[in-house]
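This document opens with one chain alone, in structure tokens, the form predicted alone.
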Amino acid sequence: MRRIFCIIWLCIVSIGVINAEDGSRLWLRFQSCNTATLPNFTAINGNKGSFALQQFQEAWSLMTGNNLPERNLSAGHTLLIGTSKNREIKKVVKAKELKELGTEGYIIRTVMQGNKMVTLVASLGEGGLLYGVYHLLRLIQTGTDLLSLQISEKPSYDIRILNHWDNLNGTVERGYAGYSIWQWDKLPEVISPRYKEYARANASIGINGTVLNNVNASPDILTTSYLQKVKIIADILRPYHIKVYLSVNFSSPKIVGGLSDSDPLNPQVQKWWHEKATEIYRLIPDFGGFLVKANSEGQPGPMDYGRTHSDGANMLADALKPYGGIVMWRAFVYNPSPEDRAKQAYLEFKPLDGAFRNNVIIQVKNGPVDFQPREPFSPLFGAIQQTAIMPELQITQEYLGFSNHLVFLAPQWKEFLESDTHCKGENSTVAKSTDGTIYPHTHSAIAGVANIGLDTNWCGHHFAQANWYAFGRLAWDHTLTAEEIATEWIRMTFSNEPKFEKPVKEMMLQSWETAVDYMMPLGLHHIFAWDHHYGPEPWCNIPGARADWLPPYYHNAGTDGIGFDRTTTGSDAVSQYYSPLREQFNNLESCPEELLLWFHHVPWNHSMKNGRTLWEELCYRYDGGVQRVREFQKIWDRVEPFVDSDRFRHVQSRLRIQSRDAVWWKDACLLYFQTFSKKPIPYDIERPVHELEELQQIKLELKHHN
């Protein structure tokens, strides 16, 4: 009897483990679909051996416990999955329609053939077919009616790529979800099942490329032994139409090849890169190309030899050209200089516009400084016209609370992509200036710095998964709204229940502005703690450190006011923008208040549009951020009945951390800036609970795998 009881108990535990919600399935929780909402498919038809068809069958089996039978179109409601070569597809979709969408585009359509219903997914190529199948699965997961589908899509950007800042020793720079998923020490003998799961997740949101290693690249990645490991990963990702790219160290010819230098105009250096490219493509025929960080933060580059960025990029581009590879050359450059750091990338790259090969893309961070909670867009967007330029977004939350804070980044990215550069008059948005609409180039691209690690839930915080998802969706279609993306993710990741979806979506959509308010409102920026960037340290002053590494460089707080003067009488950064933006930013009265202290040094008594003084508005912004995080805690606690206990407790715990951190930020910044303003904190907002001296003693030693 005891043995029987033990067996029953073990079965119950096993079922609990199977049904456990640990976040590992991301937004692909097919097991959790309600069969009552599933379409009444009776059969499946399509290209024999199609990988996309196999992916649908796998998902359908998880949702229903059965495979759809493969029959002819005479069956009830048939699902038809095929390329333009499929005979049945040709009957329904014109070849011209698919040709206009390219090899990655697709059509999803429900039609009647006689008295039979057919839902079809069609594409010119297998890649588009895979994306179309995952779009259909998304519709099923979110409970969408499939009876009148008329969908036709193609991607906004050709190259939609994740940048992993993963090191060869398994650590991740600015990674907050554990160690790297690329287990270099075990490859090529041991292959993690996570590689395939990673590929599937990326394919499901349209990501088609991945840079495996850190932009602060080790030259070892180009050695033969490591390239053999890279080949294994590339082979696994290939069926999911994901190309592999590598970050390369510009000094590799000298360090790895044993040459006397790495001068891009040295014929021996050029020969080395050509031979290395040949070796790579022999192993990986669809290798995507190189990502390069050069002459920035101590990294080697062509300027070490008196050459230009274009000299270095073109040398690499020539080596990759015969194989169709590209070079993504980062414009994140700043060196010790009396010039405003926000201006330096423009000053270095604008004069080189048109000097790069057509298989070079300049990769530019969204803002002119460094992934700050809020920045104006980099003036290089719109200004670089003859060379392809690609946005670089940061998915991992280096400056937004790591994996402790719930900050949904789609609203930030939408603000950036929809910002009007005015490069070709009104409605010349960042998106249109980079997706080929305004400046047609050989390639268009967008990159996101990945927040993925070995943590069971991939991203360290269950809600951080939404930023990985949002990047992929916006890279595929930048016209999607943040609300649409949040709706999809919530329904796929948690629940279709309106009592859960509505409040959680509101929380997500408010979370970015909330973080800006409790960290750095009104255009304040880069006042983070030294090195790790977690928590506030506006007073930071490290002896011997460069000025532009320290917060006072950016906030310039004094008895006369606060903010960085970038007007025509200050650093003149405003002049890097097109009219009418430069005039708007230059004028204290017309400058958007969300960027006021980015462009202006403003007196504490300056009157804001709502009638408050600048000091008062700062206080209310900080306090408002704190109060909204506390509302997030209440929202999450109320939806407990609609979410599994493991994920509920995890998010609840993280919101507690975020609430404490928000108070830390508010108290540190207001008490410190009060030493300059000499004004009281308005009496109708919450009083500080810390002493400034106490906060100034905090020195965190964070272990975040970087």
Given for the second form:
Protein chains: 2
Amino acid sequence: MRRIFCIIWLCIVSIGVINAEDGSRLWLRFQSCNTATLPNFTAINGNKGSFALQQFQEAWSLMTGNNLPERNLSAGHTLLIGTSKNREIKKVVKAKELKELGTEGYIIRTVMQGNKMVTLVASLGEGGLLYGVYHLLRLIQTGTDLLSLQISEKPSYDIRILNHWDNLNGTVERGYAGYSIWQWDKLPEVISPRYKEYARANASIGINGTVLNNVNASPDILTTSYLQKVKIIADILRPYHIKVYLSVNFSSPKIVGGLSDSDPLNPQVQKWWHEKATEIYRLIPDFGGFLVKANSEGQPGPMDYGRTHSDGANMLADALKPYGGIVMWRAFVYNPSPEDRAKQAYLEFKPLDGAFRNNVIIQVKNGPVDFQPREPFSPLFGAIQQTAIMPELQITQEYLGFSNHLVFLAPQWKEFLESDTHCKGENSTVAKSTDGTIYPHTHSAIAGVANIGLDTNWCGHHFAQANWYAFGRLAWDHTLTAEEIATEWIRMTFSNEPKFEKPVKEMMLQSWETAVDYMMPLGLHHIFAWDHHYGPEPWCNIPGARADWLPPYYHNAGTDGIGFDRTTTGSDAVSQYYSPLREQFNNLESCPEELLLWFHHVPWNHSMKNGRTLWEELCYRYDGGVQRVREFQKIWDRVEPFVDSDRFRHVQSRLRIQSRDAVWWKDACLLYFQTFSKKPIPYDIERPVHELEELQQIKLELKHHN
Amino acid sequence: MRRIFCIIWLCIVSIGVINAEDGSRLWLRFQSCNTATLPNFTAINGNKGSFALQQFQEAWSLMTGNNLPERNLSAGHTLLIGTSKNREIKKVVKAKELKELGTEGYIIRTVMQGNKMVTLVASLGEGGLLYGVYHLLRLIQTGTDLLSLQISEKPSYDIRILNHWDNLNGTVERGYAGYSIWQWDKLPEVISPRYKEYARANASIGINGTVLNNVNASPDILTTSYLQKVKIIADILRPYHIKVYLSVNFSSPKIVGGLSDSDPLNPQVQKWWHEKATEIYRLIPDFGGFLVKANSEGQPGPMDYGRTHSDGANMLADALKPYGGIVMWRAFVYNPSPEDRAKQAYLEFKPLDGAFRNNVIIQVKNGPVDFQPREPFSPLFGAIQQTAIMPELQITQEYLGFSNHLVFLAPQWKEFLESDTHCKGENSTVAKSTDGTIYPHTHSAIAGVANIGLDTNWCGHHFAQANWYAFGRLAWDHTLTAEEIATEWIRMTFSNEPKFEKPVKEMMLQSWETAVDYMMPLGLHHIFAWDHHYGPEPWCNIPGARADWLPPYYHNAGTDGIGFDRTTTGSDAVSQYYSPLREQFNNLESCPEELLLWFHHVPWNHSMKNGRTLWEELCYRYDGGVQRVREFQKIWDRVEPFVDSDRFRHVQSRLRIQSRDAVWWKDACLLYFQTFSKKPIPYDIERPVHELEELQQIKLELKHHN
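Could you output the structure for the form predicted in complex with a further copy of the same chain, given that the previous block was the form predicted alone?
All chains and molecules follow, beginning with the one already shown.
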């Protein structure tokens, strides 16, 4: 009797393990596909032994419990996966078609050959084939009918890359999902199964590069012993069409190489980098290149030796050039300066336009300050014309509630990518000015600062996975809408049930504007708590700290009003934009209200377009944010029947935190700004429940990293 | 120049001090009366040197800066304050009229005598005169027209008494307004000015007795050294027509007197009490008597010696009888017993009805358990017929948010006093069964457990003053409505401005039901945090603790439902009530929903009168409480222009705490009860923002006393 119980118990536990919805499978939940909607494939064919074909079989067997029989086209519905060299492919797809899509592009098509139905995935290269297979799998996961497929795709950007701000000691700067997935201390001996899962997940969304270590880089990464560890990772990622890159410390020649300095014009230094490149490429023949943060926030750089950014970047580019490597040189320069921080990157980099090698890409954060909840686009986009320039987006929610707040970032990134720089007249969007459309360069690229860690669900918050997903999808195709991306992700990650999809999507699509409203509406920025950036500290004043590290520098609230005057009579940051944008931003009346306090210092009584005063509108925005988070809670609780209990409870719990935090933000900001506005909060708004003094006492014990 | 500044500064400071609205003046803010609405008195006359007349002059001079000239009736408007012996009074008021009102009753009347207008205050005794003067002052403070006054009043209860649960070491059990106002360690040498202010405030609302020390009484109070301190206080209170009483420890003969026991049938013990009474009355000739908590919660009592409550009470009564003193014997008996706690007082006292001396009054808490947010009335009311019985109300908010929550208690007390016991058929209200109407006894009385402490504003929360005020007013006249009392109090304490009075009154009148809703709706009771009773702990389970000290004893939640079955098939507590009440309570359908879970264990799916299930209704009640506190915040913020900033900020701050606490209560109770109901919280209700586990960790460091 006891034995039977044991067996039953084991069965239950096993089922539990197999079906455990802990988020570890991300959007690749093949086991959980609705078998009723699966295509009726009867056979598979194509490039024998191709990695892409293997990947399909693996997924298919998870969906159905069986591999597809590998045989020639026959009666029924055959799946054909092959490159342009494949005989069967050649019959259906013209070589020219595939050539136009490049090695990463692909075609998916369902055709009738006599009485035989064939669905094919075709590409010029193995990379494209892999992406095509994951596209097909996505269609299957989301329950799409395959009968009339006519898909051809190629990526928006050549290089679609994650930046890990992971330190070699396992911590992650601005990481909120546990320690680094790169377990350097165990490499090269112990290889985490996560490396492969990571590669597969990235491949499935088209990411083809990864920078393994923090931009605040330890020189150790270039030591031989670390490079041998890097090689192991590179070997694992390679089949998934992902190249490895490294962040390098500009002082490496001196620190690691023992040279007297790291001056880029010092031939010894140049030699050291050449030799280091050779060493790397011997280990990793397809190594991607370097990412560099130089002369910013205390990091070393060429200016330490009186040289320029281009001197530094070009020296590295020259070392990598023979092997096809690139240098991503960050424009996030942020050293003490009397100049408006928002202007600094432009002031330093605009004069250097054209001075860089063609294997250098300037990597520019989306906004001119620092990944704020909402910023205008950086004026470097469109302005840098003769050098490749790549956007850097922040997937990890440093400024958006860590892994506690549900904030879907695709709408933010879309707003950024579709911002019109006017660099070549109307419709010169950021996307077009970086993807090669307006300024063709050797490389186009886009980077996202990863939100990945050792947490079982990878990203801390189940919905933070959607941001990793969205980054990959937008890097692949920046014309996708946020809604399309949300639809795909929800269906794959949770459910194809419309009663789930519709409200959850609505919540996701509203979530970014909601967070902006309860944190920093109307163009407010950087009023975060000191150092860790979780929660509000608009009053923050650390004696002796740099002014531009402190919130009052940015909000500039006084009895006369609030906001940073960046007009022509202020810091004149507006003039870094093209006409007619600069005039639009410069004029209080034409400036978009969403950016009002970014560009203007505005009287509290200023009349907004809806007739409210600025102060009133600020109050309604903060309160609206709070109310919408409460709506999110309702939405989530209502869909409980359609979610597994583990993820339901997890997300529910985070939404509760978010709801409390939103009230905290609202109370802190309104009560603090009220000390300047000296006006009542409109009386129909829910009242604060905290005391300003009490909120000012809050000091969270949070670090820069996990 | 500097000197001028100093003078100006001093002026400003002085004005500040005079007009400081720190709540210390309670409802007696004569300085702040609107001089425009003052009556046009031209002279004052009456009993020369009468204390009542002095009190009027004092108030008048605070209102106007001048005394009224004391002269005979003359042209103009004379105020006449006198007893029935006064010649001028005799001219206008018949002796018989005054006699009918007793020594505490009074007449206020405005009459024309030829061309002379006279407003008179008349009474049989000095006490009544004092009350009449404060009534007149109240009319003046509230801006009432005096021209057609026809007032005659006499008190509902003979003895209107405060119980201070103040310990001799200065702490106050269940006190939330600072340490005790009775500074025993400084007496008899140092006399706090507060004693006199306390006396005046009580006199102004008709309170004529006070028990200075905690019912959990230290025997020390009966030592000669303490009695000498008591005498000082009694001397100060005497002109204000307030008698002093003491709580006594039943073991005093043994502990203070050194006797071998305190057995009430021991002649030595009886002798000791007689001698102690003699000693007391030598010091305090008008000493009121004793209050006794015996054989309850570990206190000693006659049952320690196999005697009865009546044996104990009568012995003390015999000792006090020669001097006119009384014994108030508490029916709050609460010792370990397998019987439903709600039944115990009745079971112990009902059989003793008639066994007590006529100078004993049984003091019974309003409800059968313990000052819960809402209880049915104790079944002892109406049931005890041959012995005087007095209600004990709790002014201090032990179970209603301490001095943090705004809860106006008059509606609760009115509901209690107007409850129909049916002891002599319909309309046998609790009030009528205790005030002498139904059962005439030598004494009628009502007690309130004070909420007074050393805090500048006396009661911690400015609005808690209203409860002290309301207790006095209802003890004087239990036919007053809660609204009438609120109107008086608001006008005197804050403002006669209708824009203030109306919304604030609305808030006050809703506040008790609101607190019931966010704490313990539908008859739930005693699900408070362990020991200190601040905040929710429905899950509380202290190993080894008495069951009836623990919330699950009272809410009895399970998967089958929630509530305490006190029907005839349960604990049968219903049978302690008269018909038809017992049948009404016993029947699930006829039981008032406000008391449903007090009397019934009800399935979660039970259909309420509004069509909701019990579980749904519970959710809506808790949420409704939260939403209404938020409305209170709005109401208060809107009246800011009509309040001084000190009190405005103070109350605003407390309302913020109350608002957070209400959410805490709602989340704790709903999330906990949901573990039994296993039903979703209706989706249109604002979702919880806390985790149950997190709330279960909260352990406040609060004591039983300040």
